[in-house]
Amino acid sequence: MAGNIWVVADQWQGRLTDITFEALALGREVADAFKVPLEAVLLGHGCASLAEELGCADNVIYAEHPALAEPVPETHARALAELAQQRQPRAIVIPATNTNWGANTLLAAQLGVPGLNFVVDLKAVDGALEARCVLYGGKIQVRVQPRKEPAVIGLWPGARPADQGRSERKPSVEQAPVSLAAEPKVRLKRYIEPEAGEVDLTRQDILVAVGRGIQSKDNLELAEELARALGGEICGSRPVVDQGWLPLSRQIGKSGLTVKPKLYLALGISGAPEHVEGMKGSSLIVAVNTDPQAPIFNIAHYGVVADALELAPALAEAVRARKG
């Protein structure tokens, strides 16, 4: 229906991705603010089921063809102009993924309308649509009314926790069929998983994670010394693993893993928005860095505005010395 805000649901190897369920929390605040339903569009092959658990959306669009087995973001955004040329809705909300990545951007284009990337927030503000949305890593915010619908909205995770987009109710489910008779321009052969490293970060309870703020790979034994300590283990972001101080198999973040420990010290990290991906689900964040505006501190149950470097080895002394 015409001003329906949709979502469209992310999945990966046959299994819906947390920020889904982030993008409909979201979504149904917005839907309840302009008082319009909030639909769920899964786009896909053989993978009718996974619509059961989109209850917080008032209605799921299904779109079934071959063509959307793989994620090949040209494919789905092909799909989702066919649809929303049909349909004429007010927002469409897509996850920005590595599945989905470059989707909401040819969406836009194809259908002429604004395209807001790296949106951490949307509302309704005087009958209108703004969007809170993140540059630079982070480090600037800007807030977006785009002036044409439907706005095409390129979520970066965390805009509101995974939870609030459960439910347990069964939505009403509609199949769409799409035509996608063009013969799309990048085919996917197969994938190649990364090496296994020698200890599974995503099972450890205590992770130390270094940034650039350590300087140098020298500096790199003061944060293996407090994860010692602490009886964890190491990692870091990006930045790090790119100069090869650490090895890929422990980079945390968009690009490399996922984890959720017990335990996250970040040591010099600055909180770019590919890094939050990978750890803002853990349960107690501490973050360190010298800069007081470090986006990390957006998200750490605990900051301390210090040198990581002065820090870390006083930290690891007083933790031995706790332990006896």
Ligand SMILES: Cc1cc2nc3c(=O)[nH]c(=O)nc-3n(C[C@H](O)[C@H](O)[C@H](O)COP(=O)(O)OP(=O)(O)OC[C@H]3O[C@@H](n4cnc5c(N)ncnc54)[C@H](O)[C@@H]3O)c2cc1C
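Under this definition, the rigid core comprises the largest set of C-alpha atoms superposing within 1.5 Å between the forms. Because the structure is a prediction, the values reported are computed rather than measured. Residue numbers count along the first chain shown, from 1. What changes on going to the form predicted together with the named molecule:
- Relative to the superposed core, Leu24 undergoes a C-alpha shift smaller than 2 Å between these two forms.
- Put the two forms on the same core and the Cα of Ala308 is off by 2 Å or more between these two forms.
- After superposition on the rigid core, displacement of the C-alpha of Val240 between these two forms amounts to 2 Å or more.
For comparison with the form predicted on its own, please write out the form predicted together with the named molecule.
Partners and other molecules omitted; one chain follows.
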């Protein structure tokens, strides 16, 4: 139906990702404000059962096609363009993830409509859609009112808590055929799996993160010891990875992972916007830094002005003593 709010479901290897539910929570607010239905758009092949998890939406539009089995942005953008031309939604919210990065820009270009990237909030203001976008890694924020519909919204992680977008309700599901007639210009050749033995940091409850303040590769052991005592995993900022002290699979931030552990303990990390982007959704942030003016303290729930090289072993010892 014309004017509805759409949220495109993001999935990876048969599972809906958290940001899908964050987007649904946000979409619900916007749809309610405009008094229009919220629709989830599920693109894929043989994944109809995922629709049942999208109950926060009033309706699921399920487009099934073999070409949609893999997350190729060009193909997904073409499928969405077909659907949008038939149904004329007001806004199409697309989670900005590694799997569909680019689909929003391609879609906006195909439809000749505004495409907004790095959107962290979306609202109805005086009867119009208004998006808040972050630029330059969060240093600048802008409010944008797209003047043409549908607005294509590239949604950044963390806009709303994912749990707010989950629902036990079973939505109505509508099959929507897409032709995808033209040959795709891009084809996915293969996945490169992370090295065997690597942990999935996005699923850890406790992360001990090291920054340049750790000073040398040898000192990593102090953080690893603390992570072991706490029952967590170690990760780091980009300079630590760039220097080869930790593998890329352990980098947190804009060009690394986005994590939301129960505890994020940052040792010697300044809190640059590119790093904060990947960990600001953590439930509890504890920062240790020798500089009381370090920006990390602006987002930390607890801050310790101390030398991480002294504090880490003392803390590990205290945790071990407490655990007996």
